[in-house]
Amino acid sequence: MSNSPQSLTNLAARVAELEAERELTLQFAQTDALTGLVNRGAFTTGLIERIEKAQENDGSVALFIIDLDRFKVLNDTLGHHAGDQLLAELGQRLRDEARPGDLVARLGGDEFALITSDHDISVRAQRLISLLSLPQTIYGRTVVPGGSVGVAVYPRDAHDIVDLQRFADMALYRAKTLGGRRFSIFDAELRDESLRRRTLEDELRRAIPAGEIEPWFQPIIDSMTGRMVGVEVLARWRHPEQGLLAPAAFVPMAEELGLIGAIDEAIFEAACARTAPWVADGLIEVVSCNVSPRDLMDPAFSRKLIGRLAKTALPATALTVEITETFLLQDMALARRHIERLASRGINVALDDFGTGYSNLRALMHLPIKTVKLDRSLIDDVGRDARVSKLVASMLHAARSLGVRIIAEGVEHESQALFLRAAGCDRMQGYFFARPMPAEAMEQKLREADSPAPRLAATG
């Protein structure tokens, strides 16, 4: 091998070229392609480095989590290209706002982050809110996105990166629940809430194998006869200290922790065991079970459910699986596979939250869905508000024309029930007829002689 000056020069040039390629590759790997900001991976590395430096220098680090308000609505209305342009512009605004030593990142979707010192937190947060609220022109249209900010500080609030991010997220959530377009800084109130949540998380993990999550049942009423023809299965947590907890108190947490599948499976098996004799004795025809969108995203979901059902005495034709429009929007192809596989075994699929989105009628025309459930938000003013009543009546007519059975949920007043029956709604459920109840009470009610729906049947 030659060691001439020219060869050495060429070698040095090649090494420099390779080093430049490596640096460029590393830069691409750490950069969000849409905004040019650092991505989630580089953000995590940068946050760790800043926390380590703060430990050495007895300093502090402030983490701002930034999230747009109503971005999905803007994205759906204007289109994804417009949404991307909006995110790119906001990324540039955040980059321009950064001070020396700051790190600005796009964490994904419409979520951004800023890592800085803990000086002037309120001033910086308010400045970010103002930046997010500036009008922006996209494809000739002016939009005002707006956003919310959550802040947590190391080491005042947290002593590691996991808690720091969690606490900033909690502050962000509070800002959003207060109406958005504002900031929230982690404080003692949120700390207490965090401790309560961690305790509840640990208790929930123990509750599932302990059998504390149990099925409750709400009757489904035939509109014409006023008789109970089915039940919807609902989860309740019989907490040893707090008493009976409704799904809102633990289902969102179970979804975040990845426990919702275990809960759905436990509820399904228990519900099948309790309702199979009711079906066999002719007390009901239908057992309706909700399925979480996360479970539905499992390609093997329908096969697993069919396998679990086969181990029970409940006939497939008596089971209804309720799915939401959210799942259809996420993955129509997967939804079709699940629905067709379930339908091939005689299992009925119901579309929940009917009337709240745009894809419902399309789904009814192209998928083997034989039942829809009118969303309770449509029922509130039915029979009292002429416009709402006309809208619901037209939806009932459209569904009937497709040969679909209609169930109205959330019926709480006699006027609602009477209107729905007159408009041709097939079945109803809600507090007007009965509240959810444990299995023992439900069975007793079913086995009472003929158990008609109370006042509705009498007022005919």
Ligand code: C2E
The other form holds:
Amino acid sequence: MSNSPQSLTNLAARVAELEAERELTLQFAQTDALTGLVNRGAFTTGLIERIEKAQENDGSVALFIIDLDRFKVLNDTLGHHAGDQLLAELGQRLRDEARPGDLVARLGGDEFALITSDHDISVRAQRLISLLSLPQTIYGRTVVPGGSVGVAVYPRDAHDIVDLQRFADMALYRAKTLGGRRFSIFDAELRDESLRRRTLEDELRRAIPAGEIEPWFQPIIDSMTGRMVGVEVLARWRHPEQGLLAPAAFVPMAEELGLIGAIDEAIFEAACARTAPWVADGLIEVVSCNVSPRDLMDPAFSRKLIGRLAKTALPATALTVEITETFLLQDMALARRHIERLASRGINVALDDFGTGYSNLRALMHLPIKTVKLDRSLIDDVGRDARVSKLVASMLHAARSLGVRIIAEGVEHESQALFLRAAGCDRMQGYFFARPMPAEAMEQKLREADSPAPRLAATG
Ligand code: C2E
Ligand code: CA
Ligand code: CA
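Alongside the form predicted on its own that was just displayed, please also present the structure of the form predicted in complex with this ligand.
Okay, now the whole complex, with that chain kicking things off.
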């Protein structure tokens, strides 16, 4: 081992080299490749550091979350390369806008963030909006991106980084629902909303084991005979204070909180128990259950469902599982596995909300899906708007030639029912026939319909 000045210099040089390399790797790991801004990981670290510093010297930190308003549309119409170029250009503009000490990050997709001090918040937010509204030339085409901004401030609004981000997101969401191209700052109104939501979240967690979520039923009608041939199972939450809540008030929240699986399971078990006697007595043939796309992401979903069904008295051939087209498109391979596994046991799979997405009937040809539910948005205009009527009629025609059964949803008027029947729609469902109802009411209705109509007593 030599300790000559020469080798020490070499060593020092090597250490410096390694340091620089480490620095570079670190930088690379923290940088978003497309825009050169810091990425989500580095953003989180930066936010924590700034909040800690603010704690030490009684300072404050403002978090701006920035989101483009119609990026998906731009991306779809101009192509991914153009979309990328747009994002890179916006990243540059945001960087130019930063003041010393600010941190600008790309959080992912078309979402950016600015961490800055608590000064001139409105002025700065408005500048960001103007900046995002400047026209840009991408591959010779002029586009005007436009975006929205949500702001929350530490410690005024939130005491930790989780709440700070949640509140900035809530403000952003409000700016978007107000039409976009604007900013919104977290305030008392949003604080109330967040508290209400927190409470409802806690209540929902308790509601499932407490049995407050119950199945309701809506009849499915045979178009030709007008008879009830099945029921769709729809979840309701019997909230102790707020009364009966529809799925819109709790299903999206349950999906976000990861509770939807437990809800669907509870509804499924209760519904099977209620409906098995109806099927056994020949009152209905079909029990149709909704499952969330979240459930379907679980590769074991179909196996678990088959297992749960086996513990009930409901025959597999009476069960229909309703899945949405969005899930089909999300993960075609997994969807196929589930559908084939269910079909192999005689369980029917129906495609729900058809007509709201890509509505590709041909895609069905390669899957064992024999039932499609036409969405209410299409049925609304049937018989009223000539183009929609024509579209629905041709969908019905195509479905028939593919051997697919169509159920029309949301039939509210007799005119719709008549049109659909004439166009060859097999089954219908909607307020015109019956609204969703609790199990007891459904059972009574089915048994009444089953007993022969009261006739005049024979005379003589
Ligand atoms: P969906 O599967 O499309 O269910 C049909 C919805 O349309 C039901 O709303 C039903 O009450 C309503 N509806 C039926 N006929 C008519 C009509 O003639 N006019 C109008 N305006 N509406 C009609 P609901 O019960 O509020 O359910 C909303 C959505 O919540 C369902 O849409 C379904 O996607 C979801 N959902 C319901 N129950 C469950 C469940 O147990 N699990 C999961 N994951 N989702 C569920
Ligand atoms: Ca459904
Ligand atoms: Ca539907």
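Rigid core: the largest C-alpha set superposing within 1.5 Å between the two forms. Positions refer to the first chain, counted from 1. All values derive from a computational prediction rather than experimental measurement.
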### Query
Once you line up the core, how about Asn75: does its CA shift reach 2 Å between these two forms?
yes
### Query
After fitting the rigid core, is the C-alpha of Gly261 off by 2 Å or more between these two forms?
no
### Query
When C-alpha atoms are superposed, by how many degrees is the smaller rigid part rotated relative to the larger between these two forms?
6
### Summary
After superposing on the rigid core, the Cα of Val143 moves between these two forms by an amount in angstrom of 3.5
